[in-house]
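Shown here is one chain on its own, the form predicted alone, set out as structure tokens.
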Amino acid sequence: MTKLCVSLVEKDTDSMLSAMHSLPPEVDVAEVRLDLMESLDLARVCSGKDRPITVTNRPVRQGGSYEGPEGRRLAVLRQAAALGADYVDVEVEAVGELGELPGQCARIVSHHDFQGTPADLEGILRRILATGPDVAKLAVTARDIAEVPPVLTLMERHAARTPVIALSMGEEGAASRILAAKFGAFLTYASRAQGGEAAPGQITYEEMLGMYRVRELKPGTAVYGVVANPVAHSMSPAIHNAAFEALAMDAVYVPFKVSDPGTFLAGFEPHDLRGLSVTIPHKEAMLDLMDEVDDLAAGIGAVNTVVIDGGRRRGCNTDVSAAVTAIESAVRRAGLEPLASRTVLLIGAGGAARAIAYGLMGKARRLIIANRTVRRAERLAAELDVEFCGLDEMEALSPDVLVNATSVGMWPRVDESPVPAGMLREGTAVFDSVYNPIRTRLLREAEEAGAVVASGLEWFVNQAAAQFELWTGRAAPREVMEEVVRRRLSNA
């Protein structure tokens, strides 16, 4: 089983031991970064350990902080071995000078590249293996996510024969840390807390153990993920991994920071990639990469869901039905059925508005698209043969249903609303596509005016549940998914 190692970056002995002892038993190894410590009692660190430790004294040339004499640096590693360290991490060019270690201490022989991913990964690993390491480690930097699959392939190729750690650093390389167990890594690294990373792209141990369930991943684990740029704050990994766990499925959902969807797909499809959520800015570009596209996604010109089965890619769009379901729920609760006899004012003309407009087309008696840039509203309205207006003209309207499809009111600009409070009235239905915060200023003011409201949370959960069902053929655990989003938003 792949071990989970937490890198500790504390500055003194007491803090180092306290941090180590605070880790749960599921963390197999603690990495003690001596080069980051300002004061050190190595004997106390080694005698006070509560689990196996790997001692690292990384020089500046390999991305660490040690700037002193090389002989002194290596002497400290030998001393750590003598004092009971379980592993020492030594760079491949220094392993000869380090020599044999006392006791039962194992050598992790490593090479780090903070500039990029070299073309000759195999050659570098073979050079490490030629030194006779107990564990071979290769850490490179992914400047693009397309550089990650060769690292996974390298690890998979060698891990069955010798203990290997191969990973891609940086945000683009996060998938390699999560998927390490699937590809047979000896261990994978995590940070103790956000902001305490010892290397770029480390994920907290709580997320590695909880959200990603790295201790449960196996060679046959199915891989799903979100394709976005940026991707760091996506809530999709939390909601989908919770759904997989609730149904005891052998699957994991990973954040993919992607610049080129084509090269990403080509690289990851051979590694059990089964499905994707697609968001900004790739919904349109993904369309041309599909083998087949459902009619709705083709009509909108945007794919938010990819199903990969039997080597074929199918593009779908769950945004539309999810939004319309949330709106129709509010309409029903407001006693405004049928929607076919109602006037809907849709604010926005971007991607979200386009999806919602397509879903409402033909359902509402009258659909009006309002936007700050009137020309954009006019273009979308002309495409759908509906009405349009500028934001300054909205107050003259009396819609039965009001839909915000803009980002106005989203965190952190929570004091903003796209709608003048005077427009809101009793008996109407108001839907806000924003889900962070769940209760936006627009929804608060609408409720105060007596309107029935629906939040973007309903839309988000609806579209995620529909994605899950397309991928797995199983009913999505909606209550679990909604609870995850509510909990994370309340803790944000």
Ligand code: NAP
Given for the second form:
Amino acid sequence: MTKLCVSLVEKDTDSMLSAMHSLPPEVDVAEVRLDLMESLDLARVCSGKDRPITVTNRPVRQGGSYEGPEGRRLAVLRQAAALGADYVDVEVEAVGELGELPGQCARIVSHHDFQGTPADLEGILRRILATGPDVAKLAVTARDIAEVPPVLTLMERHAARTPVIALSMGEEGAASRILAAKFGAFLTYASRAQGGEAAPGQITYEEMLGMYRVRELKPGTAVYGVVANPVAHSMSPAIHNAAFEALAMDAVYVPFKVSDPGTFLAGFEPHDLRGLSVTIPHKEAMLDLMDEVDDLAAGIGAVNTVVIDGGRRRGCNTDVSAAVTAIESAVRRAGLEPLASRTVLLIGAGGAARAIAYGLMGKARRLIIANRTVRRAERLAAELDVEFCGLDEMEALSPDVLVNATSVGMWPRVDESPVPAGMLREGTAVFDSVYNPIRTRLLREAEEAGAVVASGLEWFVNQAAAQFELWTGRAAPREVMEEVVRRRLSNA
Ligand code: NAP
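Next block: the form predicted in complex with the ligand, after the form predicted alone:
The complete assembly is shown below, putting the previous chain first.
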């Protein structure tokens, strides 16, 4: 089974030991980064360990901090082995000079590239293997996510014969750390806490264990993920992984930071990729990469969900129906059905407004789009053959249903509202696309005025649940998914 190793980047012996002792038993190995320590009692570190340790004394030339004489550096590694360290990590060009180690200590023979992913990965790994390592380690840097699959497949090819660690550093390489067990890695590294990464792209052990369940992944595990750029703040991995866990499914959901969706798909599809969420800026470009596109996605010109089945890619859109469902729930609760007899004012003309307008088209008696930049409202309204106006004109309207599809009121500018409170009336329905915070100023004031409200949280959870159901064919655990969003927003 692939081990989980937490890299410890402490300054002295006491903090190194207390950091190690704070780790849960599910962390199999602790990496002691000697080169980052300012003071060190190696005997105490080795005698005080509460689990196997790997000792690293990385020189500056391989991305570490050790600047002293090479002989001294290697002598410390030999000493660590004599004192009971379980592994030492030594660079391939230094392994000859290190020589045999005393005791039971195993040698991790490594090569690091902090600049990029070299073309000759196989040649570098062969050079490492030729030294007869106990574990071969290759850590390169992914400049693009398409560089990750070759690293993983190289590891997969060799893992049956020799324990191998092959990983891609950097945010683009996160998938290599999460999916390590799927490709037979000897171990995968994690950080102890955010901000305490020993190498670029490390994920905290709490996320590796809790969110990604890395210890449960295996060669056949189905892979899902979100294709985005940036991807760091996406809540989708937390939501979908919680859903997979709740249904005890052998599946994992990965954040993919993608610049070119085409090369990304080509690289990951052969590795059990079954479904994707797609977000900014790839929703439009994804359309052309599909074997088939459902009517809604084709109509609106945006794919936010990809289903991969039997080698075929199907592009879908769950944004539109998820928003309409949330709006219709408020309309129903306000006793305003049928929507076909009602006037809807939609504020905004960006991506969210476009999805909502598309979904409401033909459903309401009147649909009026208002936007700060009137030209954008005009363009969207013309496309859908509905009405439009500027923000200064909307106060004269008396809509039954008011929909905010602007980012006004979103964190951190939570004191703002897209409409004056005087516009909000009893008996109307008000929907806010904003979900952070869940209870926006608009929704607060609407409730105070006696309106029935629906929040962006409903839209968010509806679209995620619809994606889950398209991918898996199973009912989504909605309460679990909603709870994840609520928890993350309250901790934000
Ligand atoms: P977008 O494409 O950037 O559009 C932003 C819209 O907000 C534009 O209409 C813009 O008007 C307007 N706007 C921005 N600042 C404004 C201000 N100070 N005063 C008046 N109007 C302003 O963004 P988007 O993707 O449509 O997202 C809009 C909101 O919907 C965001 O808060 C997003 O988080 C939320 N959303 C929620 C969900 C969900 O699942 N709940 C899904 C998608 C989006 P101009 O055209 O004049 O710039």
